[in-house]
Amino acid sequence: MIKKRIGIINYGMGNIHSVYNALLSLGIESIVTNNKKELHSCDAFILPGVGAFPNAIKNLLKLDLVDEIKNQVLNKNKNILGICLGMQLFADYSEEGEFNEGLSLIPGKVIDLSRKITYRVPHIGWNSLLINANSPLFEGIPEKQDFYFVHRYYFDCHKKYILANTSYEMMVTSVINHNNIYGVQFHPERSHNTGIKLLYNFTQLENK
């Protein structure tokens, strides 16, 4: 097991305590912090997200960790991993509620699915991937598995940053990459042992 300290950034949105429970599951090292000094002593981090894109932004600026993230990130080749909105954090805007910018790691846009498919939504409940492209995100885990799900937005990006779809009327980004980044539309917190396989597998990642 590689040892790592994985900082779960708080910007009071998300299933925070979950996903530090789940990482304690593993005997991972985490702490849930919006402290920018306890993030430079962090190796990756975590971006857990539940709840609106517009509030979540202004949350990340006003605790001035938008520039932090990008710092550690961008700069010293961090890991980080988006789940859920984290995960839609990282597009270059969303369309929820208003224009909102977002931190712009990987190129892309957040859409409302009620725009383009007749199913309900929110999409709520289990649904399997379908793998595009190998990743050591995936080690263990057999194509087919299902995650939970609970969102009504997605991200919209190129087919190169998507590791894996969800078929959901439409294909369905649930899985994406560029560089030392990752997201996942499923909250692997609550997807049981495949779940948080997948969380111990990012955790095991080098940074690139």
Given for the second form:
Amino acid sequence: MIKKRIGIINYGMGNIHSVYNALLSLGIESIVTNNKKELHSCDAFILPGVGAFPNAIKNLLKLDLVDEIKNQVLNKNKNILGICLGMQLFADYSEEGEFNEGLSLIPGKVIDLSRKITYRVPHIGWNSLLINANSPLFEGIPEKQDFYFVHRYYFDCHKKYILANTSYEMMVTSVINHNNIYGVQFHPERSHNTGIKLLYNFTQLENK
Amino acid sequence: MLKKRLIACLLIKDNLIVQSVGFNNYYPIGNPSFSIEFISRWDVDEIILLDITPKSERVKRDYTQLKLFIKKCFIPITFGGGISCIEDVNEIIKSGADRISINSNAINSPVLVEQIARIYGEQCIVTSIDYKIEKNGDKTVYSNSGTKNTGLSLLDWAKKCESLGSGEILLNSIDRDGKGQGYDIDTIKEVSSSVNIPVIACGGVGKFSDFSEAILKGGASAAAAANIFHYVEHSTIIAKANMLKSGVNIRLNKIAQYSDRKFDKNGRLIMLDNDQLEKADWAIRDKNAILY
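Here we have the form predicted alone; I need the corresponding form predicted in complex with its partner chain.
After this comes the whole thing, all chains and molecules, with the earlier chain placed first.
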């Protein structure tokens, strides 16, 4: 097992603790921080998220983290995993609440599911992945394993960035990847053994 | 495809898991950390943790305790009980819960629901509704642990909850609570067909086959219960195996063999005696069950 310094970005919104505990169960003592110096010392990042998009981006700006995250990811090429709202923050913009710009790390937009489908929204519960492209992120995870979803908005982007979809009346983007940037719509830290395995796979990814 | 869910409701009083009988008698079950760790490993889809310590007896809530209780829980967890302001929600989410459940305070101040939805998103709020069927057949919402008649009609309030920004409704029948006679299927059907957010059925489960009824006949997205899961090994796995058999699309990862085991009249597993335990073959273990 490759031991890396994993930084969980604390911007006052996420369920930081559950991600921290999940990593701890793997024997990884991660660093929960919003301090730039500490971020600098990390090898990879997790951007967690429970919350609404407008507040999240406001907090990132207030903590002056937007440029720092971009610097670490785009210039230093460190891996980052966005979870749920964390992944949606990678988009160009979101229509949640009012129009808000995102981090523009992966081209795409965040759209209200209820505008597209008639099924019950939010999409809450365990649902399986339809894998589009192989990735070391899925290593050792059998097909049709379920992950826990809880969201009202989804990431709409070009299919070249989509590693996996999830079927809920339409194809909902569930795993995205662009170079060293990864995002999952579900909560791996809440998806029992399979989710923990996926988190483990992320911590073992080589830096590109 | 989205699976239906089996949810365990765990009640906490004075930092102990308790079993409630008729909303007024409480039997202690034990330390929350252990109950939560075990239940979360037995393939249940979600845990709803409700702190039922009365307001008058509650000193300032201790969030370090909550953090400790859910430390080894790797499935979704919703926390409720006396949430009265946005600061409470901040602390709960920070402690590691994924969602919050709100009941009387949603009725007292609907604006709180809107506020939570704005900051944490609609998916974060489960509005819990306790109702009774009156003598004339009206379905009325009760607050304060089922003691206060609010005069609100059940369907009107359910729709109001949706428009305020609730992401889900936890529907609890006071009449059936702790009776073990099965869910109130008609009402579950009425509520789930009048809103477009998921509905969790709760109250009345007596046997494991009741869960499937709430989903197949009532149209609920999830079935919840409390008392039936206590005291029995692997209770939630057996409940789910039962649901799968009746045609409910549900997640079941554990490959547990129960073909040679005995069950009680409610379908619960009867424990092995010491003699049988000694003879058990501990080598049989599914590799996928221990991925990490």
